[in-house]
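Only one chain is included here, represented as structure tokens and corresponding to the form predicted alone.
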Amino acid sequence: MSARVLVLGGSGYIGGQVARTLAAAGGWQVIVASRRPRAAAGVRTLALDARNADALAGVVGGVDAVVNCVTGGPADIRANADALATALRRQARAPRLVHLSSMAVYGASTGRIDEWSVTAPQSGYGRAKCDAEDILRHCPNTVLLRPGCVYGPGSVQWSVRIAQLLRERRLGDLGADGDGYGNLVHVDDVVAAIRQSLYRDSAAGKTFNLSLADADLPTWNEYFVEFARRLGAVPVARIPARRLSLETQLLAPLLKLAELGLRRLGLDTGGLPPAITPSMRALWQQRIRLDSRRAAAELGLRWKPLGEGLAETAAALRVVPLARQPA
């Protein structure tokens, strides 16, 4: 008999990838739950508010595992963690819980950061992720995953938007502003970590960082320049600090106001150009290196090389990589 797994937030980017991968692999009956579930081959969909403990309790009691990929604002993240912990405490037998957290729990820390490093979140999002960890780590049979910046085909934040900014020459070589480490992890590796966390009993009760290994870890400048070349967005722009300041301090707030105004009018915001926020600039300067050796060793992961991941991402964006451009 197949094991049953509930994927919360299964209509999102990572949750959707997890559901499709588990369904294709066989051995799992996959239930995708979200407020607005989308039909997918090989999975059962369920409309469910993951902030409602009663609704969750009625579902988690009938599954063998839960993958929590719920995202949203800080209040939603905390409410989901509280509801899920309450629902799990009501069960006579605790299913395996794999909870997707974030490197944001480390805040502005620098240097090599392993899973025993002090968490010091600074953003509202980071604080909510840290609170959710504190709530759920006390549930039995729980695995916490802290991915870095998830890139790959379909990643809006770290692939699609970055590609648009590179093509518009609003992003490129940032000089000192881009010398921080890009703790990138391909979406396929995040999905692999979730799968291994479901299968391996030894993972229960542990926390794992997810990021490229040191040998393949780029600076943000290196990531932007290589991605631009794969996209054919060459020559790569050199972005001076003054121009980046105008982007983050002037244009980003204006774009946010425009987005809010369009939403109040019920209009589509998709036509607005992406913003470069102050928090993004700070991240691109941050000299933090996630230590992901524990995940590689205990979950048996092999990180997808950056060049391979960027080639896949460029192909998914329907562009011709630089190596195939005519001379």
Given for the second form:
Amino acid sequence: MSARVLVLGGSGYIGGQVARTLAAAGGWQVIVASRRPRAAAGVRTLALDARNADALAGVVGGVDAVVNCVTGGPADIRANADALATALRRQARAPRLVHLSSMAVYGASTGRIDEWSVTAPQSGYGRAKCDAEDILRHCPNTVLLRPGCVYGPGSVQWSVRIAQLLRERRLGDLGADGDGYGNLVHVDDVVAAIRQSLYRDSAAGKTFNLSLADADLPTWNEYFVEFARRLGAVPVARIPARRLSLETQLLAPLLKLAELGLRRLGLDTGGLPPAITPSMRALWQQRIRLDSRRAAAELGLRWKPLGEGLAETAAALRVVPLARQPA
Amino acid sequence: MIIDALELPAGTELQADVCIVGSGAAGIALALPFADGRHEVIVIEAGGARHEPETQALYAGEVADTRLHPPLDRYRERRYGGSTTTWGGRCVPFDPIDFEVRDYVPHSGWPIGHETLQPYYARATQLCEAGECAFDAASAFPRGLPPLLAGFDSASFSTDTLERFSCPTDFGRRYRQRLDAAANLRVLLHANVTGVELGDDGRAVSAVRAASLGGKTLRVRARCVILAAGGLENARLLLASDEVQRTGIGNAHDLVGRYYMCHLAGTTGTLALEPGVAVRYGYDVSDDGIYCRRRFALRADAQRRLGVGNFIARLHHPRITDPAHGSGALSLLYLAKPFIPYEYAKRLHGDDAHGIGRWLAHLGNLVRDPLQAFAFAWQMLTQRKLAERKFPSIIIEPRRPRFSLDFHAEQLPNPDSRVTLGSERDALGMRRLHLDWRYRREDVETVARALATFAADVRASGIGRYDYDPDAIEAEMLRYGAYGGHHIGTARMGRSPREGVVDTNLQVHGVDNLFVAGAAVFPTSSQANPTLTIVALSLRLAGHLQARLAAGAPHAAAPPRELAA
Ligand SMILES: Cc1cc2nc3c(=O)[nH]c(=O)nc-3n(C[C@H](O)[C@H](O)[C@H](O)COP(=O)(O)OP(=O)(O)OC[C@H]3O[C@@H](n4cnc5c(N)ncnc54)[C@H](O)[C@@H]3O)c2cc1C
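Got the form predicted alone; any chance of the form predicted together with its partner chain too?
Okay, now the whole complex, with that chain kicking things off.
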């Protein structure tokens, strides 16, 4: 009989990819749990509030492994970690837990950062992710993964929105504002890391950074220029610092207000243009390089080269507008 | 870390692995690879963040013939970022022929080949913010471009090579954050190096001496010292540091300051095209967003056949000063002269005074052609003044297919063209430079033969004619004197101390830990503007120094006795 894996947050971007990949690979019976699960081929779905320990305890007892891809606001992140830890503690035999954390736990650190570097979260999100790690690290049989910026077909944050900004010429070569390193990791590599973390006994109790090898990390400028070229959003624009300040200080707050307004009216916010927030601007300047050698060595990963990943991503993005056209 | 030396206690002594003198293109390109690394680096910069007249005045010197060369405090900037605070941003790599020994060019040939430098051009182009290292039309424009000049069929000129443009990037501003953030880097502002001190045996630098205009002094001891103070000032520092080596450092064979080269440039003749001949005047923007421009480049085999130096020419608008062009935009530029920086106004207008009559004629052009002038002013405002990546130069499509030709030619090496120390001293007590720039008949020949070949090829192609006055070439190329801002050859690279001041690693022959960065080390000048190659050489030098330091190069030489006391 095949092993059973519970994917929490399974209708999110990474959770969804993990569920699909595991189901397609065979050998796993995949149960996808989320608040509003969507039916998908080859997986069982389950409506469940991952902040509720009792609800979780009811399912984690019956599985061999849990992949925790739950995300949300800081309170949700902490509540989920607490609930999950409580539920796991109630089990006689702990399933393998693969928990998706984030490079946000390193905050504004610079230089080369490995898994032993001190965490110094700055944002509410980063602090919550850090707390969640602390809560779950003490559960037996746990693997913590800290991905950098996850890009790839369908990645809203680092591919779809960036593509839109590049096409609108709101992004491009940012000069000194884009000198930070893009600690990018392709979604397929994140999924592969999760799979390996499920299989490998030696991974238990360990933490892994996930990003391109540090010699291959592009600067954000390089990422934007290369991506724009693949998208055909050329010639790439040079964005003056002045313009970025307008974006982060004027346009972003306005967009946030618009979003809140639309929400309140119960309307779809998907039509709003993406914002460039002050935290994005800070990240794009940050000279931080995740050292991902441990993941490469111990999880046996080979990072997908950026050029290849961007080519795929751009190709996927080109298909979308066509699909939207009326038949 | 960026530190103002004015805030350090007087008499400070600092230690580092690497000490770089100057924070222009050469110095910053050299410092950046060290950022966040294992080695301690100090950059000593004479100026502050802004242009300061008293600091700039330290650059003043004597010019033997002021018709031939601009004053020495012009066309270079003594401030953080150096002359990249004012440069035009034209990036062009050297050609393979520039490195070769050419039997028809005395003193030619570099001790390193094109292939040695080639690997550094990609990163250099990036640092200059000129995009990818693609300097031919086919690789920069894979979807193709219309021809530069349709029907121009020439075995002697290529129209495929590109110049790519930097923003133009002020290296100081652009890389400030990176220099400031690196804990192992210290950039000292307002610290003028006044001397390089050698150990008693003269074989290694023991300390670098600096002073601020406020009267403070400081000393830096380092395992390696690199002079990156610009093509003129590097020579001045070597010559002025004469306490141990009496003729100046590295000057045992009287080479320091000699072979001083600029470029030979001018605008001449009229290219009149037959109606309907397609011509691409101006810039093309590559996918990576860079302004690129093609030009007529004299091919290597044509240079050999003609026995001349390297040469390129660009299509150009008619001379601005002559109101006969009838262009409102050009007349606007004439009238706007008071608002254009000296360095640029000079080549736009010349220095000659013009009467009120001419001024009125230009005003007439403006009144008759206000739309063109307005469109031009709007472009200058939006694509130059307000843009971070600036439209590189003035492009005004002529009403009739008439152009002049703007040429930029190699100046051949000439030991008699030189800088020496003059008799006057600057405010810090350092002897000022005396500059005697010379050109030779062969330099005129480069331009004359290249233009004659161009004219013949235009005629033979049946697309029009290029008319020029062969007898006026010399006057034309000297109209504004030596091309400003390119200071080349004063500490040339050579395999042996007889042939050059520095060796192939840019180390001063015979001085174990002293290096020179910048165009001073170029043995020949090429057709190319120097900065891209300066940056490439600095990157190569950074690699060499890192390897050397990692291999455990010795610490600074023991100080001479009186200092140690
Ligand atoms: C108007 C103009 C246009 C130009 N356009 C182009 C172009 O289009 N393309 C191109 O390739 N090149 C161009 N150039 C040339 C270009 O600016 C130089 O090649 C380049 O800046 C040289 O770099 P460098 O670091 O060797 O010298 P610099 O940039 O001159 O820097 C030297 C630095 O050393 C410092 N310094 C000097 N003396 C001392 C001292 N005693 N102690 C401490 N510090 C000292 C100076 O303050 C300065 O910061 C142009 C120059 C000018 C003036």
